[in-house]
Structures are given as C-alpha cells and as structure tokens.
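Given as structure tokens, the chain that follows is alone and in the form predicted alone.
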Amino acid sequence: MPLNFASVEKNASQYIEQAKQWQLESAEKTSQLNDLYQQACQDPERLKQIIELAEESLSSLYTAKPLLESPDSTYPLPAMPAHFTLLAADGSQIVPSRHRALQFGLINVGLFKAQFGSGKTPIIDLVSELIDFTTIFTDDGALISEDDVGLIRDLRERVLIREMITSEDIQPVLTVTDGPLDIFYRSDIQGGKGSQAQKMVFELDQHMQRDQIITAGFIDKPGSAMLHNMLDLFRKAQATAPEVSNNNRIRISDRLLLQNKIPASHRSALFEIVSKRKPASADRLRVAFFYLNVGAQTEQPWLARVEIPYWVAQSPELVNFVHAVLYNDAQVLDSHPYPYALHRAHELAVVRQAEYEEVENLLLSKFEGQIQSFSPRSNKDYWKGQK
C-alpha cells in the first residue's frame, strides 16, 4: 500500500480550510492590485520612471517595466504568415547520483523543425550526450546538482537549435524553447559559472540578431509576480496609491492578475524584464515579454508568458509574427493548448528509467573487469528499484 489514506484523512480537513483561507486572501489582494494596476496605467511614463529610479538605487531587483505600449492594452491575433520556419528544442537529463554504481550525467535534447508552406515533412532529431566526467564534480569534490545539469542542458538546447538552422530554411525563422530565455531564474547557479553561462546566451543572441533569427521562450502556467513587484514600487512612490494587504507571504502571479484582462487569442502589452543582482554582468541578454491567452474561449483563459529578446520587441512586425505563430501552433493541441512543436521536442527528449539503466550498463561494460575501482550501487537504491 503506497499511502496510508486514513492517516492523510486526519489532517485533510485542516489543510482544506487553510487552502480556502489562502484563496480568500489571494482574491482580496488580487482585487486590491487590480485597483492599483488601473491607477498605475493612467500614467505609463511615470510608472516607467519609477522603475528606472529603482534600477539605479536598488542592488537587487526583479520586476517588469513597461515598454512603448500602454500596460493595460491588449492586441488581437495577427494574420498567420503563409511561409516560415519553426524550430523547437526541449531536453531532459540524468543527474549524477552517489547511490549508483557509476556516477554519470547525461542530457537528451529533442529537436523539431517544420517549414510551413514548403510541403515538406517536419524534421526531427535527438542528441544524447554524456556530461564530461570531470564536469560532474564541483570544485570541492561533490557531485553537481540538478540545477547544474539543467544549466548544461539549457545551454546545449540553445546551441543545438542554432546548429539546426540552414541557409535553405524558409524565412522568417522562429526558434522556441521551454522556459525563460535568460538563465537568471536558476538562482542556485552563482559566481563564475552563472556569469559564463549568461555571457554564452548573450553571444548566441548576438549571432541570432545578426542573422535575423527570432528566438522565444514559452512559459506555460507562469508563476512569476513581476507585475506585483512593479506595483509595489509604484505604491511606495505614490502617496495616493490604493492600500494593499501587507501579507507578503501571498504574491499574486502575473497570470492571476491578467487572466480576465486578455481576451482569447490576444496578447498583453510588452514589458521588459528587470532582473538585477550583484555582481552585475555587462554581457547579459536583455529580455522582453508579453502574456498570451492561448485559450480559444474568453470564459476559459489560459495565459502563457512569451519571452523575446529586447531587439525583437522593438519591431511590431516581429512581435506580430511570434504572436501569430505560437498561438496557432498551440491550437493544434486544442484541449490543452501548448505549442505542438515544443510538445514533439519534449516527447523525443524524455529519458525513461529503463534507458537510464541501459546507459549505466553500457558504461560499466566498457571497464572490462576494472570496475572494482568504483563503489557498487547502494543497497538503498537497489531495494528502491525492486518491484
């Protein structure tokens, strides 16, 4: 029996009451933030100045900043282009474990390319790479973490998707990955490793911009509260700002704040991501974003965050292209809209437990009887693997 449901039942009622109270407080705070949002949107330039002042004065900051569009505006679905190329990459990983007979890490990246208007069958590819043995250990000899492996995977996705682009691809070209474009969100990655990765992402984007290749990051059911943070800054700077509950445990996500403001197939206004942390890096990707209601019906909104490089956000034509392509691609999976290209890339990349075992056995077989230099699989892991 995997769970003692009688034991769970003992505190289930208390849990539900706590969850209901949380929902009530969240609803109240959302209503207060809506009032504050309406006031802030009345003077977008003033709001932008408040954010820029915070950028100059605060050492740490994670917020949204309005660009040229009014923050409360929405934009309908543009016309779908007849000819373009869409590439998607998604990955999975094996994280080194001290419980296994052999410590190893692996990344698996699925790639999907469709050339719309060409009549050609989509191209798929799968790249499986062992992480270099010397890389799976930190400077103090510990095994790298899941975040470390995730960083390696993120970077390989960006490189591999760039390498899949050819001169024969139909223009324009849009590449999309799952998750944020920047790697700032991987908060556990500190120091030189994080800075080096950010520089690499920045340099890749410079090449993309030179070749006019558009990149996007798609975040399904986003939980970030950048608009909440923006409104906090506005409230502190405005004496007449509406009161907001001071319960800081409750952060209202952008998705919850905007879900009834963006009609089906529409996008929100564009914002820039302001993510500041010491030490600051000059070689840092500048990112903008908008929220996209990929739901087909207004009464059932489903908001995703779409991140694009800042240079793409400066072109209404390119923004319209990203909007149209990602919305329409998400409608292929109509019951639960999500970009089909990303879904296919993910299907390719998933590493199953049986494959984990096969890779380990393959590596162990290469030692030709010399495996005694490695520790055996832990007894704990052995018994966990028994059915």
The other form holds:
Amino acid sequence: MPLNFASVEKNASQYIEQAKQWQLESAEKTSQLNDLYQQACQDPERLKQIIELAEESLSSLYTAKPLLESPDSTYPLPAMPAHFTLLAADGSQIVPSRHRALQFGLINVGLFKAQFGSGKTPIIDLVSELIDFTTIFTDDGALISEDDVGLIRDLRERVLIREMITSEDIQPVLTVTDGPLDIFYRSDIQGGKGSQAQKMVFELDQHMQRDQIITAGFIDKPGSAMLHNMLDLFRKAQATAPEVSNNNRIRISDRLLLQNKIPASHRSALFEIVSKRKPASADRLRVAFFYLNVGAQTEQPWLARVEIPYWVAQSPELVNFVHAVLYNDAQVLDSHPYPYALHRAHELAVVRQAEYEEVENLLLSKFEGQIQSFSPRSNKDYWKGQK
Amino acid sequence: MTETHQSIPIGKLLRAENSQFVAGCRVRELDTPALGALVKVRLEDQSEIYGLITKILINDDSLVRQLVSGVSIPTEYTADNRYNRNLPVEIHVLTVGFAKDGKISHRLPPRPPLSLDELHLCDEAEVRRFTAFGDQAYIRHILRLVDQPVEELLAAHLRQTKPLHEQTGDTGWYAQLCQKLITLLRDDYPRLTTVLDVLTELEHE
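Moving from the form predicted alone to the form predicted in complex with its partner chain:
Full assembly next; the chain just shown is listed first.
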C-alpha cells in the first residue's frame, strides 16, 4: 500500500508550525551562543582552564577544548603536496536477522589507495568476511545488534587499511575513514567490548605514529554540539556571561555555530575532544579535530569535521597536509563536496539486497539438505520480499 | 569451423537476440575490438555465432557525469574511473551468420547466444573463410540496418577484410562483393550512390 497522504497532510501543518518554532528558538540560541563564543575567545587560556577543571571534577563529559590556536581563528588552504598516498576504507554489513532462514552476519570493507604523483591507477580491494557463527550471539543468547556489527566493521576497516600500506607507498601517507576516529560513540555496546575496541584503536594508532602514518576521520554534516557544551561550561564559570535560553532540548551543533565564521577552503582552529564516561578507559586514542569548510564558495558553506590523532595535531606541517589533501579530494566531487577516495571505498563496499540473498543461498546450499535443524525464513519476511 | 589459437576474447555477453547482441568489456580490453570487425561467440553445443561490431558504447553514471562537469581531476582518478570502476564498455554486434558442425551459414542462428558467453575476435584465416563463403550473403544483414551509419560500417569492415583476401592472392573477392552490393541496392539509387562513394574512397586509400 502507498502512504495515506490525506492522513499525513492532516498533521503536516502542525508539524511545520512546530518545526518553524524550533528553528526560531535555535536561531535565537545560536545568536546568544555566538556572543558567548566571542567572549570566551577573548581569553582562550581561561577557557582552557575552565574545561580542564571540568575534566577533573565531572565524571561524564563530552566537549571541545582549544589547543594552542585561538578558538576563533581560521586558516587558509595550504599548498597541496605533489606526491603522497591517500588510502580510504569504508564498510557495510549484514546484520543477523531472526526473520531469515539462516542467521548470519557479514562485514564488507571497500579499500581504495591512490598514489598521487605516480600517474598509476589506484588500487582497489574488497574484503568480505562472514562473522563467526558463535560471535553472532550475545552472552544471553540473543542475536548481536546493529551496533555490535558496526563495531566489528569499524575495527576491521582500521586493521585492513593499515594492512594495505606498504613500504613502497609514496610518503607521506594519509588514511581516512568515514566517521569519528575513536569509536566511543557507539553507546549501545554492552560489556567490555567497547573499551576493548577502544584499546585496539589506540594500539593501532601507536603503530601508525611509529611509522608516521597519518590517520583522519571525516564526518560529513556533523551533528555534535561539543562547542555548545564547551560554552555551557564557560557560562557557568562566568559571573557576567550573556544569558542563553534554557531550553536544553535545543543543542546548537558546532556546524551551525561556525558555518559563517569559516571561509570556503579554510579550517577552524584545532580543538581536542574531551570525552569522559564510565567506565573510564586508560588506553584510549587522544583525538583532536578541526572544522573544514569544503565548500568552494563562501555563500554556500559546508562544514565537515576532521578528526586527527592528538600527535598529528601537534605538528602544523601534518595538519596542513591533512587540510590540503581532504579539501582538494572533496573538490573532485564539487557539486556535493565529499572526499572522492571515501566515496569510492563506500561504492565498493555497499551490500545490496540481491547480494544478501546470494550469500544466504550459498550458505544454505552448503548444508546439503541437512537444514531441518534451522527454522525457515519467517512468514513476515517472506511477504515483505514479495512485490 | 574450428577454434583457432589466435582468436582473442574481448568481452562477455550482456544481452542478446537472434539478430544482434551486446557484449561488455573493460576499458583495458578496448584496444582490440574495432568497428566493423568480425567477432564470434561459441555456444555450449559448439556451434558459433558470427557478427560484425556495429557500435562501441562508453557508458556513464552519476559519478562520471560529476567528474566531467567538475574541476580538473588528478590523472590517477581518471585512471580509476577508466580501469577500476564497474562500467563496462558495450560492444554492439550485428549477427551475420553462424556455423554448426563446421558448416557456415549466412542466415540468422536458430537461437541467440546467452549472457556471459565469451565474445572472441576472429583471426585472419577465420575472417577469410567466413567472408568468402558462398556468395557473400552476410552483407545483406548490414544493409538492413536502420538509423545507423551503414556506409561507414561497410567501409570499416571492408578496410579490414579486403587486405586479408589480397594477402592470399584472392583479388576477386572484393570485386565480387562490390557486384553483390550493386545487386542488393539496385532499387535504392541514393543509397547505392553513397555506398559506391565509400568504396571509391576505400580504393584510393
């Protein structure tokens, strides 16, 4: 059945009114936060101290902390190096479903490596891995969730991209993945899996640092409000801070706050991600970030967040390298700027429904008629597949 | 007819019908096939379907269109799109005959080839055998084409085939083919004039 448009239409007016009201409040709050931001930027050292104090006293925190650069400064596009290697990895997955005849999970990671200045055709690879049968069940016998599979996929992306690097690659080498560099954001991961994964990411980065391989996470249209959180801390610590609307449901994203402050091709100042949650993990990647306006025209800003390891953020030369490479790579797809290398890795990795069913049929065929111990596909799933 | 060692695989079939078929190949394989070349597909029953390449089509998609209209792109990314991406070059083939149990026919085959059947470029000996068979009736299939540059296709085909026959001392093949064309086009004077014009051009090359 198609949608009941009459029913949707009935509620649409009310929905639009609510959205407009929300936008008005957001605009007001953005303006207030801009004033607060200006005030906070006048004394970056004080701002930093306030956040460090919060780090010590609060058990749960997710905010930004300025590094050495003034928080309101922006930096123009640096010169592009003539020779370097860019690697990208992106993954997709099949999440086990109880509705299917056979429960299985699969990770599909697309890898893309271009050696600029070589004139060579980029190297592509696709790694498809079935998740072990015993791994698709949780300790209490339920099937693992989408977040669990996502965690396995993210880890494999990072391991496989590392394995793709060879000593023949043109230096410097930049690896890029889609999404945050650390994997703390997967909040639904149960047990110690999350901290184990963070430890693995931390150890991988240590290897990367030893080999001077730069990693970056590219977040398109980011929704986080780390600067809003930072300004909340600043406001609470100030006696004379401007008033800000107390509707806490409206969080102003960093993107909204900065989009008119960063000219096309420029980046923002560097910040460090301050993320504390229980249980605290000692072996965690220290991550810094900047916002990059990947738009080509000032009238149409498009901010992406670029996350880099803290050790990379300590080197202006490396930061310039990441800035130049990711901006220019995004300009290849300039109508909707997004790094070409990442797009290609994604294009390689996408698993379509037909392929899902092919894999299922392949697995079922290997039972050689001894499938009776498994329940068939659910009737609901069967009818969903009918046209 | 027999498989020869020189026949070169140039692609695999995407779709087919009795009178024409389309194969796909990668850009890397594109240096071999040419407009007007004689190609064949061998079926499971060992019969072979012959055709002439009538069109080579370079496909696009939304990414290629973006790259074309965007800023200048690195040479490495041009190579990526040409050689890595899954966009087959389409080779359109006009069926001109078949061979079963070693016997050539210039009629259409009873069945078309199947998807993923391999398309091969015929070697010189095979081109000579097929094109010299009977009274060169295969040429009528070309003249039946509509909305296609028939004269150019004829010129391309003859430019490749004529020297092969001349190499073996068969100078009569070309003259016989010209006579065949005149016979087939005797009621279509405008077209015959254009075809003769192309043949004259070919002789002066």
